[in-house]
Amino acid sequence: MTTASLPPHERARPLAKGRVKPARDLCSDCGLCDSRWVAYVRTACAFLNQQFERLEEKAHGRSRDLDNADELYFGVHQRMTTARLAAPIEGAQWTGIVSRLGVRALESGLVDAVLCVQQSPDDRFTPVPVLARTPEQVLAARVNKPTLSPNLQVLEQLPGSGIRRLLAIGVGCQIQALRAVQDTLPLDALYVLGLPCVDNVSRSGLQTFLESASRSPATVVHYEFMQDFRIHFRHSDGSAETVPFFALDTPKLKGVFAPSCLSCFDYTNAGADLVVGYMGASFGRQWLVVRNPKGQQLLDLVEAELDLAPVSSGGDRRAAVQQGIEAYDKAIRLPGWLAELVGVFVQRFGPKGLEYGRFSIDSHFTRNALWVRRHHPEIAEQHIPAFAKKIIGRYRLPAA
């Protein structure tokens, strides 16, 4: 076989580090450009070619029903539930459902490897994507790394590796690109475990955030924006710290998030088989969305180990979203005492469960639509998907 007759991903070589990527400033550093699958980037990249209907039809057999209130927000699904591990994994960010799934997928023989993200030995928050072959390697990836991560870079290792069945764990932009090249991968089976994701940053941007928000940025082990409208920090000495959303230094942080995240509309990871996150659950639990039979197959691996509870919903998000749009656009920062007071009020009377999920989606979609219209008006019409336009249309946005 001549080089010219090889498929594009076999002919192409990875781009050199530091080169300008096709998505330019919108690049989320998903890693596809650093693999031999770079030839597919212009059609696979979520920031060059939004294709939610095709993505959902390919992964689930149909696209979401925009007239179904739950599917409009949360995507195609067969089942939604909330859970926590009955026996939590030590050192996990919450109870460790994602890590346990990865371990069970290997132990059961469902897959040969798990694409997950470990950390640099020199820096807790520097991501190191790996193809984990053992439970120990999966467990070494526990705890979220809230920075841009080139997960798909490790696709380069697949040819000749002996890996024929893969579980890939990733966020929306990574999964959109992975689904686009799925049929060209040297795999017999692919399972996708998705994480809900918004507002990632570069490593330097993360440092700015930590120094602005935490009392001890050097000792933060992990953090999460949680359903009680507070950021929960865990420190290396085991202590916890919480900060109200409303106390953040918005003027300083407004420009810290990656442009890719400010132009993303895949918060709920529409292309995954199974999604595990916190956004639609009550505090202390995880929200699980089974999108297709493969997703249920993954959940079957751990369901007997879970404390399950139905999803619930309460409160009304709409006024809080509208007020948040205006406050963010004007970069308003509340005094500490007022931020605490607002936080207590919203925690008690604000949206909960699935309604909190809708609050978060509404807040981010309206913000991101405005950002795209201001910074990339030439792509706004085709880049903002139909489901996001329907959600955004319920609110008054400042002029672009």
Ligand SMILES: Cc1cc2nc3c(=O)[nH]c(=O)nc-3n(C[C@H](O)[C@H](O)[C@H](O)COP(=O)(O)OP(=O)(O)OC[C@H]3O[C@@H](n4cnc5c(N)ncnc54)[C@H](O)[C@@H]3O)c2cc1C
Given for the second form:
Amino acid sequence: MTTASLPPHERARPLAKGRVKPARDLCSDCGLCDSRWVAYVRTACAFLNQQFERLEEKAHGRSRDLDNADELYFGVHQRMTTARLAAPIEGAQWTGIVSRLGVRALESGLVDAVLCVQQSPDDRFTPVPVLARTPEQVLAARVNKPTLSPNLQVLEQLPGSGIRRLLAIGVGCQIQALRAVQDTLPLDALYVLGLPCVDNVSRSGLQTFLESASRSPATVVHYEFMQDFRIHFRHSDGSAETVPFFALDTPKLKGVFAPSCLSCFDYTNAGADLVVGYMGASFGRQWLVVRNPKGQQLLDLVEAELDLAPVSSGGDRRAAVQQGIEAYDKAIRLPGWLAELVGVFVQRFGPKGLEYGRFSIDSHFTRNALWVRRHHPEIAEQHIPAFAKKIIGRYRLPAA
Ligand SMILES: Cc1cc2nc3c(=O)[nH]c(=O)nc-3n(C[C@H](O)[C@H](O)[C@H](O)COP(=O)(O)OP(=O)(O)OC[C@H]3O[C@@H](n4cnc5c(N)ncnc54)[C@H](O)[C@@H]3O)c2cc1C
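What does the same protein look like in the form predicted together with the ligand, given that the last one was the form predicted on its own?
Now the full complex is given, and it begins with the chain already shown.
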């Protein structure tokens, strides 16, 4: 066989460190370009080529039904539920359903390895993607590293590894690129466990966020934006701190989120087989979206260990979203006492369950559409997917 007749990834080399990535300022550092599968970056990169319909058809056999209110928001699915692991995993982000599922996938022989993200020995928030071959390695990846993570760089380790069946855990941009190159990977089976994701940051952006939001940025070991409209921080001494969303220093934080995340419309991870997040569940529970039979196969691995409850929905998000659009655009920062008051009111009377999920999607899609129209008007029409355009069309947006 001549070199010219080899498939593109067998001729390509990972991009050299320090090279400008093809998506430039929009790069989410998903890791594809750090592998030989960079050969497909022009079509695979979520920020160079948004292709939700093709992605959904490939993964689930059909694209989402835009006239179905739940699919419009949450993507193709055959089941949604909420759950808690009956025996939560110490140190996990929520109750550890994702880690337990990774462990069971290995123990049951469903897969040979799990693509997940451990942390640097020097810094708890610096991600280190791995192909975990043992339950211990999967458990060592528990808890979010709330920074851009080059998960797909470990594809480079697949050839010659003996791994033929893989469970990949990842956020939307990573999964979009993975699905696009799936058929060229040296695998017999691929299972995808997706996490919802918004507002990710670089490591230095995370520092700015922590310093602006927490009373003790150096000791934060865990945080999450939760369904009670507060950010919950956990500190290394075990103490907890909560801050209302409305108390955030919006003017300071406007530049913190990665441009990739400000131009992302894949909040609920459209290409995954199974999604495990929290945004559509009541406070304290996890939210599970089974997109296809493979997703149910994954859920079967842990379902007997879950305390399940049906999804529910309450309140009306729309006025709060509209007010939020205007306040964000003017970069208004509320005084502390008013932020607390608004927080208590919204927590009591605001959207809950799936309606909280819709609130968060509406708020982020409107903000991101405006960001794309202002910063990258040349790609806006192609880049904003049809489902997002339909959602955004329900609100009054400031001029681009
Ligand atoms: C950056 C980020 C933002 C998120 N934003 C939301 C959100 O807005 N709404 C929502 O409902 N859910 C969000 N999630 C998902 C949610 O926070 C939990 O991760 C999910 O519910 C699983 O909880 P768990 O206890 O089962 O996870 P655990 O058992 O603790 O496992 C966590 C898993 O996350 C993976 N992981 C950690 N960091 C990263 C990373 N940077 N990139 C890719 N994978 C990673 C690890 O490999 C590990 O397998 C987000 C997750 C991440 C990583």
